[in-house]
Amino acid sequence: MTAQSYIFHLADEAATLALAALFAPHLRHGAVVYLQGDLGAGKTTFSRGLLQAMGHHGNVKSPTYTLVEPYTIAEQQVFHFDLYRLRDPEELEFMGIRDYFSKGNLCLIEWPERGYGLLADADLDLQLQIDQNQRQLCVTANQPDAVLWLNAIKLAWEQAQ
């Protein structure tokens, strides 16, 4: 199976939140999602939009200092990681990182390159970039179910535009 990619153009924060909401129904049974991009590219904004679309009603903050913020949404465990301040990937072993990747859990991982070698493979790899006055999100689906999700999301996005 070859990975499949698609680039979404996002005019503003509202567009980022709207696109994130389209991912929600496809991730209700768990997945590993890598969120990559420079500081301020929209990784946490995307995570917030996704979590709120899944039914979370509180604040969504970047877990920069705690490394992980857990959420329970409709009996699903969601873990939002921010590995920006991680000094050594081995620190993840001490926090029991492998336990978070249980079947059915959704793991959103910002700065996954800092945990290289200890993270589960990504079902979806999201690369956010600032392109002049807008952002673009390149989504790569790395396994068959994720390709189906990406195709459904592309269709819904194109119909909404």
Ligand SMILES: Nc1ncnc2c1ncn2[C@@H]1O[C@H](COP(=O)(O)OP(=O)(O)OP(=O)(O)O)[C@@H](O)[C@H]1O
The other form holds:
Amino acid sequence: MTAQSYIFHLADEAATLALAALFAPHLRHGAVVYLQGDLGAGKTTFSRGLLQAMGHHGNVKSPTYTLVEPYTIAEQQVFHFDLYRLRDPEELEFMGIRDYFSKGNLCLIEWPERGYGLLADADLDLQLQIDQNQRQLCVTANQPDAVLWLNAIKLAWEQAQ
Ligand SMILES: Nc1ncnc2c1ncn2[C@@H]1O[C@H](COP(=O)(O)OP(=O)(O)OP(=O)(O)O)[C@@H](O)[C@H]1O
Ligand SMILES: [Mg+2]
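Output the structure of the form predicted in complex with this ligand; the preceding block shows the form predicted alone.
Next comes the full complex, this chain leading.
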């Protein structure tokens, strides 16, 4: 099966949060989501929109120093990673990275390129690009379920515009 991609135009932070919320119902049974893009591109903003739409109340802090922040939202285990400060991929081995990818868990991974070779494959690849004061988000769905999610999200997004 070939991967499918779609580019969303996100005019402001509210748009990033609104799009992220559309992902929430599709990720309740677990998934691996990579979030790529430059510093300040909106990876944490997207993660916050998603976590809050799933039912998390309160802050979403960037796990820059801890590498991972765990959440339990309505019995769903969610792990939000930020690997920017990872110095040695071995640190991921020490933290028992494989266990985080158990079926049913949702893993959101900022800077996945720093953990290359040690992470589970992504169901969804999100690439954020800074476009002046706005953002472009290219979403790639890498497996059949993810293609269905992406098509449903696309439709809901277009209807909301
Ligand atoms: N669609 C958008 N248009 C304009 N600004 C946006 C948009 N989405 C988010 N922002 C802003 O861009 C910044 C993104 O910061 P954020 O911490 O989410 O980036 P990040 O990709 O996680 O960076 P880092 O690599 O440092 O973790 C925030 O100031 C946010 O308000
Ligand atoms: Mg971030």
